[in-house]
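Next up is one chain by itself, shown in structure tokens, the form predicted alone.
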Amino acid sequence: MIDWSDVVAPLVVAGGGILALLLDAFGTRRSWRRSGIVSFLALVAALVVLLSPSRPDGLQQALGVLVVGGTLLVVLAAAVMEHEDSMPPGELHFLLLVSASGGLSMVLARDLATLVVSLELLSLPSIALVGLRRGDVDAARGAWTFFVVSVVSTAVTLLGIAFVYGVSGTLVYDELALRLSASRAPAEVVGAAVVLTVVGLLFKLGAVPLHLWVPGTYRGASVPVAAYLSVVSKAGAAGALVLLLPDAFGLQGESWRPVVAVAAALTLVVGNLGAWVQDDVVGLLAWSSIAQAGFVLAPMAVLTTPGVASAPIRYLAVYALANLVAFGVVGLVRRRWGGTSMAHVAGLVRVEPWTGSALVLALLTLAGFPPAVIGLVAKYVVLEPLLDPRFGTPYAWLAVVVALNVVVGLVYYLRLVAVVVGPVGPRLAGSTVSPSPPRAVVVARTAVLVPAAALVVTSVQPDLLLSWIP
């Protein structure tokens, strides 16, 4: 029997995507505005039903709106891409809703398989979105890369669902663990099959060794594309991780706990120290990226355990925020001065205040470091589950290895906010070498000033994010 109540949202989402491609396919002319509004509506319509009190479950509520959300930031942020040689506006619209679709789907499955059709329809028109970029060769090589490697990992993702149905007969996340836990299989059998489908949810998530689409597939990408990749393929990966780990795997923690934790340690170190040698802000945002997405898998190690499933979904919250403000501000400075390089923000503060403080601020949330509070907050979040004296000491080697990345972390973070509040450079001291239509950059803006403002208002008072994500 269907679940309406689940089904709603991403058809709504979806149903936008599809309205905008077919205003743009039939309308006079190609509107970028028509195509955002009939984007923007779409989502907010689907954020109503999102947070209408007939949704039961709080942390699948919490992450749909993560998906949502995020995606309604990027649409606004695409406004400064008007007339820049990329794709048409319809079917960056319908890719971008699409793809939507099947995070929020993705993070409100309640199967196995709705959830690989849903990481497929997340996929997909993710690596579209990267490759039919116009003129660009890295786009296209990063949008080859990122296929690639998306048909491995679903394939061994849908090899350990055929694993798992064979020994349990059933696809139903309520059933699969007490199933398992009475198969006759042999427990090899049955860890490798929970393994195996844990797989394609670390690639999504950016986790190494799933994670060398990441660096090229950003850069190949247009800002607000790599922003979409960088929160809402995360936002989905991680919710339904959240979700299947403790719901349908629970029984079977000593299979998929040391992988977890293993995962979470490489993709910390790998992410941090790719990160430390970039001289491009996108490219460093890239890698920060993986190394933030092994703060989320953190505490997964020790999902099991009760109210430790919100401490991951926390974190991403206020990583979605920074993240959405930082890629913001570089889509901005990119389609004003036609690069990202360092050299593009060098003195960004004293030029755009606004967006140059904002940048400053999410770089600093990232980071963990004061005044930015709700950073330092989160990070607290995520090594918390890793100390319970209820585990003894088997995960405080994973604790370790947190907190001295958050001090390798803090090296390239700190770096960029030198250069971002120290002098002007020639780059910004020079001639605005695209300028955007004045209605598009305030649209654009908004997408940034909106997330700073909930960074703000949460260093203020932590609570306000922490007790809404139950």
Partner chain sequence: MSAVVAAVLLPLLVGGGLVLSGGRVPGRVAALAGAATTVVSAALVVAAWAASGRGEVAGEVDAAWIEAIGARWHLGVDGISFPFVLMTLLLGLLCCVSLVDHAPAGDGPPSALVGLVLVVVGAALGVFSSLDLLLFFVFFELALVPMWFVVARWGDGEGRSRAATRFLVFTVTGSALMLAGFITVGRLAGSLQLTDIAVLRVLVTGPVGMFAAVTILLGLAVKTPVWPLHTWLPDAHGSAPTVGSVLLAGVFLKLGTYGLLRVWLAVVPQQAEVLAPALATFAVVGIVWSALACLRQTDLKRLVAFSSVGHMGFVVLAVASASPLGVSAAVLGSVAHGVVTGLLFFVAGALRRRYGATSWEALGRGLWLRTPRTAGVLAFAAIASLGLPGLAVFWGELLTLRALYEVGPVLGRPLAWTLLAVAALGVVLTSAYVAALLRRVLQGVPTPDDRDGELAGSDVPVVAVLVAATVVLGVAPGLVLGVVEPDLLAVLGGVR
The other form holds:
Amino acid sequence: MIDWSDVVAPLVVAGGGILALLLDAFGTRRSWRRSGIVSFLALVAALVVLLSPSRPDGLQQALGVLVVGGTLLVVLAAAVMEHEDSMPPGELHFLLLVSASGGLSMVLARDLATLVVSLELLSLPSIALVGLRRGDVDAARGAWTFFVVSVVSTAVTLLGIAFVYGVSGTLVYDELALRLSASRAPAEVVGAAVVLTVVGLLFKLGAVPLHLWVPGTYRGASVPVAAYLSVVSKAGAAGALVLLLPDAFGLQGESWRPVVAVAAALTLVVGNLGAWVQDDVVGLLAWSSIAQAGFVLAPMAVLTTPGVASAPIRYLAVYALANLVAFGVVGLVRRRWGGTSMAHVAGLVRVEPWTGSALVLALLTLAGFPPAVIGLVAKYVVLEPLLDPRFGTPYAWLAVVVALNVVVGLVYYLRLVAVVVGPVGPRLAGSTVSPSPPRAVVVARTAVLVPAAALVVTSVQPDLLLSWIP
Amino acid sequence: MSAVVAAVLLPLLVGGGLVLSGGRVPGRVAALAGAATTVVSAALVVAAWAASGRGEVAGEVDAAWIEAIGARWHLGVDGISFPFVLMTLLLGLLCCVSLVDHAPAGDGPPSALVGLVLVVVGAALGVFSSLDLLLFFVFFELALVPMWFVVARWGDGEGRSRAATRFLVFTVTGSALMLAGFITVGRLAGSLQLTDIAVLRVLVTGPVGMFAAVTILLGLAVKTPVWPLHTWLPDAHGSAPTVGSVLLAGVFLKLGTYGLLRVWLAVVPQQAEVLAPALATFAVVGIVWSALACLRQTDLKRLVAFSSVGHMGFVVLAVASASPLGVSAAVLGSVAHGVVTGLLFFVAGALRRRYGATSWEALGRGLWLRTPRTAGVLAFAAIASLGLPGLAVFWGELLTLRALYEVGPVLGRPLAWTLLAVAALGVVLTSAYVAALLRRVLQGVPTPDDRDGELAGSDVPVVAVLVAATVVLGVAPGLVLGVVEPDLLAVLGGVR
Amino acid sequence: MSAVEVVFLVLAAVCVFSGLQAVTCDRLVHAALWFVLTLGSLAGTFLLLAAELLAWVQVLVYLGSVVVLLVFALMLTRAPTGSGSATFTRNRWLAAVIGTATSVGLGVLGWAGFGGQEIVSPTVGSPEVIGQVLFTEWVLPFEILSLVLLAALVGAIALSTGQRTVGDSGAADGDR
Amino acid sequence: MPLAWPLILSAVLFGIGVYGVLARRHAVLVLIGVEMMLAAVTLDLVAFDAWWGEPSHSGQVLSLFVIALAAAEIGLGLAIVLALYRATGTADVDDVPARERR
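Please give the corresponding structure for the form predicted together with its partner chain, as opposed to the form predicted alone shown earlier.
The next block holds the full complex; its first chain is the one shown before.
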């Protein structure tokens, strides 16, 4: 029943996390280098395992690489927090890696029990990560909000799972697909059970209406942790949905499809309107990441066959790269110049040409605008299934909503771009306030430039990314 | 690499390099380099064109690009696009030349402005030579952000930032819808290649096809612009720097008209036939409305901007007739508008540099006597703009009216002739505002100003070239028509 | 009505009553104690539904540790424990409406789906039976669960130890 | 025993839990509300398990997991409450947690 070769990657990641914790705990002096290098190696090893050619399912593989690769970049970007005394390196790396292993096993889950346990393994450490800035009011508040929303949504998912179990008598995806439609219970009850399960997962993705934890949590957390939440945590939830919906609930589409479509539309609109009024870069990225979740959700409304499942994952991959770049740059700025307001990035391109240009590229990718062709292609990929005449285009309205939200997004992203390439503001003109050693800054800068380079390469040749996600 | 691909990429690369150089290149050097780039690009395109036969696609490249969604790296220049390409390169060259001496002040180094101009030119070339819908869209959008920066950073006046953002929001809204239309077409026809869809007549049908036709039309109508979607235009043109206005009017609007021919009429011909009467009606309303609006203007730049809506109305009317004559008229009208309006904006830019504004008060009266040569060029351009026989604009408008008179396959006789009558009224009104302009600025008792002076520096060659082009197009419209004619089927293949 | 059913109804009544007390009473510690009674009666219903192991786990884990933790937390936060110490938010009545609606909705769902069904002589979930399936079919989630507990433990320790004020070294006020 | 009985008891408990989460101001009492919701789910799972009587006992096993997860959640939750208390001097949370901060 279990293919144990699947479990190697999460095991390696979790083992690396535990090792990082132990090494740090027994070391004489708390240092980022020790636990950081162990985490780095464990994640690279997991990547190697995932990319080994023997693995069959391309979608799970792609999601796994997304989770592990994203965590890897977060670990590197977090190097900039060295010597930040309120951040203990051992615990940080342990929680990051254990949470990532939860994301991995969530993607590998083939039954609802594994899914929900993995979901908790993804969530609980990331909640702790948010609160980890010790003695910080915002961090504690952010963690509490995140905790309550997370736990309540888990309870709702569990309730849904209980009813799914009640009507079908099983928790295994493949059996569910057969037994749900043959159930003795009325179709409405089956539909309600399925919707409750899905709704709980939507909360985790940061979809409207339970999105309000996102801004406070992202701003309370340290920037690399916010990057982790916006990329890896989302990838786990979206990945689970993409596998769960067609595989287990494929024949119950009439019940969950409208829910997903409406949630996607609301998420797009509300996220974009929220981002529109932000004057803090992290706040803007937090709200825009809500909107971006809407882009990921939209094609799930027509998720029928595993073949279509590639659209959300392709979008997610592009979003992950761009968001990691954006958060990475903001993390650097926050550490070196002490803030994340618009004034702190004014003229960044002139002060730090490379990271500044990377930020511009990332923002254009998120907006979906050339020269960041890959961002545009991602939007195309999302719209395509919605407009496919084979499905009779019942969700053409959603396609129009998606298209119009591209416009809204473009305006606020461009406003930020204009600030970044504009005249140098007083903040950046002043000297840096960072206690981060130069080596840590170099590592963090690498964590920005590598995905930025990937964005450049895939903009020239999008197939490099797209063809790799089946 | 094909010469056409090189011609498209060269301005993009040089322009991108200049933008990224961050002011390390002196402005004059950058402008000269930009001019050289456009000349090289033009030489490449002309060479490719000369090497291919008539009715063929010159310099065609068809290589794998994004196989995952069926988009190909498919470029080439045919008779429809060749006039657009040459006009773009000519205007790009003249913009660069004008920047040698007259770079406007703005938030950024002059070399960056030259770079942005080159990127816009390269993107426009990409649009005109794309034979793949997604590639078309990528270039279509690529031109936007640099243009936004040109207006927002180097523009005039307080409202430039708002005008630039409004321009951006309007056009992006349109093009986002257009993308939805493109995707629908791609799914219905099973291909994104214009050559497959238009020439092999893979027809797009049903309500889904209508959805595609309407969304594509909306996107292009905003860009062109078709009344009543034009409201972004006057402010953007009015507040852009001279080169920005020239590129907006000369090149940007042509992305819309070219798109109407290439990716609307040719891709969704059946739906185009249904939508054409409405489109033609809007176009005619635009012609009259723009003439009336022009009568009320008190600023040269804004007057020229509003007049563009009318000129584009004629082009759209020609497209909507969906006849061979109409397509020829649309191409000719687009090119002529680019040349003449470019000339007007260059003159307006020279005046603005001198007097600080282009309103009637700032310009004063009696320009004939104060600066006869400048006044002469202005009068020439204004009269060309109203469609004087023997000058560029005349043929485009005449052929449009003739296409209506002869009644093409799409518009019925009563409608066509009604439209013809109203459009003719528009021509009369146009003469009225041009006459008003001449009387108000050129004639009257001179109000001498110590800032008076003739065109100087790089303005002289720029204006000379455009005057010559206006005359040549007016005397020998066959130069363009002969190029267009063999490839009419590429556009009209699907029309009954 | 069989004896089992009578006992179930009694336990259910205790469960609902104590549950309502737990969320409405106005003393913090009393709320925690009412909660103990809710969970205890719930454990009783587990026994009636033949979930033997589960009933004992419920008693051990919840009554033995969770509630103790809760009470400790109340003491650590030095919360006043007298009458009126457990206050309500402003949207209490809205909450009541939502809670009632949830109950009714779920009840209707259960009734509509499983109205006429009877539970007949279920197999007893003794420790042997559950242990058997747990370590054959459900090993993977079980292992993941152990990791969840470890992570929660480390997270909790990391959050509650090493109190240091922000502001030492260079991470000054600007580090916001 | 009718299957509907435990289901209805569970529905009532879940609703009580929802009320507790929304209406209580003290963080520990919010936690109790959450626990009540999870307990309700456990009861559902046990009832369905007894009804189906399938050999792999998915329902009871999952309830076992839920109890363990609830314990993990409460441990972490209490740690956050303590951190919150240390940072703000109170363990009262504002009206709806989600509305707490933008």
